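In structure tokens, the next block holds one chain alone, the form predicted together with the partner chain.
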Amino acid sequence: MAKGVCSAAVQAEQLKQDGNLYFKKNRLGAAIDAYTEAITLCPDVPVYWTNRALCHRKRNDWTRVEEDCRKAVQLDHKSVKGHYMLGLALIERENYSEGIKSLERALDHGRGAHPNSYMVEEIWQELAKAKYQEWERHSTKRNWDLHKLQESCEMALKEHHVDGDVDVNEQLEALKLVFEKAAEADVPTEVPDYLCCKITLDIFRDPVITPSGLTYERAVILDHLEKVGKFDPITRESLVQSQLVPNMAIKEAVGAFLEKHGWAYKMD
């Protein structure tokens, strides 16, 4: 019995060989049909499920992307793979909320995983593009609902003025104001100093605090410290990487100021 599961595991590990090298040279068909097989043979394994799904990803097979993630992170709740994929396929069919958590765990996961690699970075321009839509989404109807209501309060004022004591222009300017400020979180401007990385001058997404009390964007401050040197850009006090710490009051001052400004979450 033990040595008929380990045979399986083999033959299927061989399966996802051949299917990965099916991908690489684009033939989806044969390679869904190889991981197909590794999954007969081992349901368990995460891989064969996220590998089989970025090959229905690249078919733009929303249904069966979602379908095999959905498997994936049931069998690996940390799949960095099968949460992204995930997010992108109810993204796809609109269901922006749940998609846009399932990036956030996609993101968090590879963070902690490899806090400097290309997946991270992908799935953080999904989210950040998705984020960027949901707000333009609610931002339009938000104005729209404003705009009524200010017409109705114009209308309401212009009509009612029976007062003589009043300046009914003097109230339609304040009522201007009131409205004004009101929509004020929805009109991009710029994003504060001090939520900016002073190496990217963006705002943050994985701050960092370095001995010296200043943050900087992790991926640009390991970089700094690869190619340029071992000190803190801005004091030049020596520097190493086990110094740097996440700034999580940044991070979380962050994500307060993209919850109210979510034009900020706007690419290049």
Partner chain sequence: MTGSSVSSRKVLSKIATNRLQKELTEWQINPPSGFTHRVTDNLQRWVIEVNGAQGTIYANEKYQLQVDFPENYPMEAPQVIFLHPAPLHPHIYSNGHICLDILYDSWSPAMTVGSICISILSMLSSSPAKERPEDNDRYVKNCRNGRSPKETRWWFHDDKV
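Now show me the form predicted on its own, since the one above was the form predicted together with the partner chain.
Single chain only below; no partners, no other molecules.
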């Protein structure tokens, strides 16, 4: 029995390699067939499911992407690719709430495994885009509701205006200021400097603090330490990866700012 299981695993792995080769040559149908055979032999290996999901993604077959990725994350709840593509599939059918949750899980697991990898950056960009789209939808509705409410209030003021009362124009101006104040959160401004990395000048995603008290974006400072040198890029003091500590205060501040100002998710 054990020999049979071992043989099936070897065959499945070879089929995965075949599928990878087909995928690189853009032979998606052949790749899907190879991964499907691998799944038939060894259905409990999550990478076979995510590899097949990647083929379906290239075909824009989001229903099958979702099906395969749900199976992958069921088998491995830390599957970065599983959560990532599941999030993309859910957002594709405008299930922003669940899609964003899946992308956030992918980002958390990705940062834990490879904090400065290209995939973490890719996931963040998709998450930011989804968050911005969600904010834009809600913002449009809020602005429309405020506009209609303002119109109703202005009409009521004019209808109930009596000669000798306070100048209706003053009341209308005061009302306008109230509604402008209510809409402020949806008006793009500038992100405060303390919420932005000193190297990228972008809002923090995963801030870490150095012994000198300076805060950087994790992926950026790791890249600096690897490619430039083991020193703080601003103070020039000696610095190694083990000295970097998550700056939870800034991370929470960024989260609170983005929660209130969703326009800041927009990528240039």
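Under this definition, the rigid core comprises the largest set of C-alpha atoms superposing within 1.5 Å between the forms. Everything numeric in this text was worked out from a predicted model, so none of it was measured. Positions refer to the first chain, counted from 1.
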So that I can tell if residue 232 moves, could you say whether its C-alpha shifts by at least 2 Å between these two forms after the core superposition?
yes
